[in-house]
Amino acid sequence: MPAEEVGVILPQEEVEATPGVVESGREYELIIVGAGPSGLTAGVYAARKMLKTLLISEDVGGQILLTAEVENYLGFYYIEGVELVQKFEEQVRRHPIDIDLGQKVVKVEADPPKFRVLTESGKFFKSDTVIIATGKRSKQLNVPGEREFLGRGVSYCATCDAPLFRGKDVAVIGGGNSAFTAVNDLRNVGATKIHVVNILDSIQADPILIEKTRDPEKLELYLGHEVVEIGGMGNRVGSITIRDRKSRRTKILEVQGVFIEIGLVSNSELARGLVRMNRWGEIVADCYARTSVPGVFAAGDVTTVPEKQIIVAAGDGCKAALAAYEYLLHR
C-alpha cells in the first residue's frame, strides 16, 4: 500500500540574486523597511509607481509565518499562513524593485533632505523616503526563570516547537487568540494536558477559536492568574508558579513547556528619536500613513492603526506607498 500523502511547503524560488546582493551605499526613492503584508503589499504599489525601490526586511511573512491557518483574508476562505506568504513574495517579485533579506535594520535616521537605513551588519542606503512596516514581536513576561529557561521549554513559536511536546503537560500563558492558536497547535501534536493562565478573568479569543480548542479534559483555565515564577529542573523548565490574582494565593503547576503568548510589542526601535510614538511604542500615523517627519510614512502593526490583521496591513502598505509616491511628486 502506498504511503500517505505527504505535506510539503515549496520554499520560495531563488531568484538569480542571493539575498544579501544589495551592495551597501545604494541610494533610493523608497526605502521599506519589513517585509510582512504591509511591506510586501507596499512594494507591489511603490513598483508599479516605477519608484526606484529596496525591500528590506529580515524575513518574509513577518508573523503570518506564524500562523498556521488564515481564514480572513478576502479570496482564500481557508489558506496557510504560509501559502498565503508565498503568494503575496510571487507578487512582489515579479516586479523590478530591490530585495535584500536577512537584514536587521538598527536605525532610521534623518541625513536632511534624505534619510540613512543603517543594518545590523553594517550596511548603509540612502533614500528620499521610508515606510517603517517593521510589524510586531512577541512580548515577555519579564518573570524569573523566562529568560534562563527560553529554548529549553520556554517558547514564543508555538508554530515552531508544540511537536516537541507531545505527551506532555504545558502551560500556554494569555487568553487571545494567538494563545488559544497555541492550546489548538497543542492539543493537534498529543499535549496530554494543557494549562491556560490568563491575567484577565475573561477569555478574549474569537468565540469560534475557543469553541475549536474546547476539550475539557485536556484543558485546565486559569482566569485571574499571573505566572509569578517559571521554575526548572536541570536545564529545562518544570513547573510555573502562578497566583490567583484576588486571593494571593500561589500554585505551582508541574508542565515541561511554557508558551508565552500575551501580546506583542512594536519593532519600533529602528526609529526611535525620529518619529512621535504613543506610549507602547507604537508609530503614530495618520490615515495617509504619514508619521510626524515628512518622508517618512509607517504602515501595520507597527503603527496606532486599531486593528492588527493582514487585510488592515496590507491595505496600510498600499497607502503607505502612494503616500511616498505623492510625496516624492510635490516635494
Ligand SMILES: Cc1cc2nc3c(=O)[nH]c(=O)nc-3n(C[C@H](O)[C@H](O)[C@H](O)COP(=O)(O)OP(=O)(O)OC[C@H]3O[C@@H](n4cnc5c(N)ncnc54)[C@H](O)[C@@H]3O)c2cc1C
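Write the structure block of the form predicted on its own for the protein whose form predicted in complex with the named molecule appears above.
No partner chains or extra molecules come along with it, only the chain itself.
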C-alpha cells in the first residue's frame, strides 16, 4: 500500500489522537462505526497497521457504562465500568486516527468502489472498508406511561439511577442477569421494597446472582406477569399495573421507580438492506468478522457472536481490524 495513502506513524509516546470536528466528505481506508470495546479495540489495531482510519460514534463506552462492576476482564480483578472505558479511550487517543464523537451514523451504504457513511447531522464520509461496531440498546416495554415518565421514575440503568431510590419502593421488570443485577444495586443503596415482575414463569438469572440478591423481606416476585401500564403521581411514577398472564387478573403496585431490564436490541438499523441479518436484527458475521458484503465487517454485540461479553467484543474488534487490513492488502 503506497505510503502516501496510509501516512506515517510517529512513535507512540509522541502521538495523541483527540476527538474533534472532522470535515464532511473525507475519504478513508477504514471507517469504524461505534466506540464500545469492539470499536475502540479496532481503532488501536487499525492504527498499528497504519490504516487511514476514522472512528465515529455518538458516544464512548456503550453498554459498559451501564455496568457498575467488572470482575471478568483479564488484567483487572475488579474495575468499575466507567473506569475501564476511560482506560480504553486513553489508549485509543494515543494513536493517530481521526475521532469524531457526538455523531450518530444513520446509514452505511455501498458507493462502488467505496462505501458511504452518513450521519444524522448531514455529514458523510467515504471509505474502502467499514467496521460496524454499534452494539445494542435496551428494549422497551411499549406500554402507556413508559415514555411519559422516562427520567421521572422510569429508568433503563440501575447503575446510573439506583442511588436516587434510597428508601423508596421500586419495580424491576425482567428475570435475567441484568434484572437481578439491578435488584442487587437497589438493595445496596437501600431501596425499601423491590418488586420483580417477569413475564415468564421462571427466573433466568445465574444461580449465584439469584442467591446474592435473596432477601425475603425486601424482595417480592411476580412470575408469569406482564406490565400493563405505568401510572403517575403528579409528574413522577406512582404505580404500575401488572396482569397475571394465566388468570388475566390485574394488580396495582405502588412504586416510585421502575427499572426496565428485559434485554437488548441490536443497533443495526444503519446497515439494513446492506448486509445479511438474522431475525433478531443481529448482523451475520463469520469468525473473521466478515459480513455478507466484501469490505464490510462487523464486531461485538451487534453481531451474531454468541456471548455478549466485554472481552469477546474486544477480541471481535481486533479480528475485524486485522481482517479489514488483509482485505485491503489483497483485493
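Numbering follows the first chain given and starts at 1. Take the two forms, find the largest set of C-alpha atoms that superpose within 1.5 Å, and that set is the rigid core. Just so it is clear, the structure is predicted and the values come from calculations on it, not from any experiment.
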Query raised in the report: With both forms fit on the core, has K139 moved 2 Å or more by CA between these two forms?
Result: no
Query raised in the report: Honestly, after the rigid core fit, is K126 moving at least 2 Å at Cα between these two forms?
Result: no
Report task. Inspect the rigid-core superposition and answer whether the C-alpha of K193 shifts by 2 angstroms or more between these two forms. Result -> no
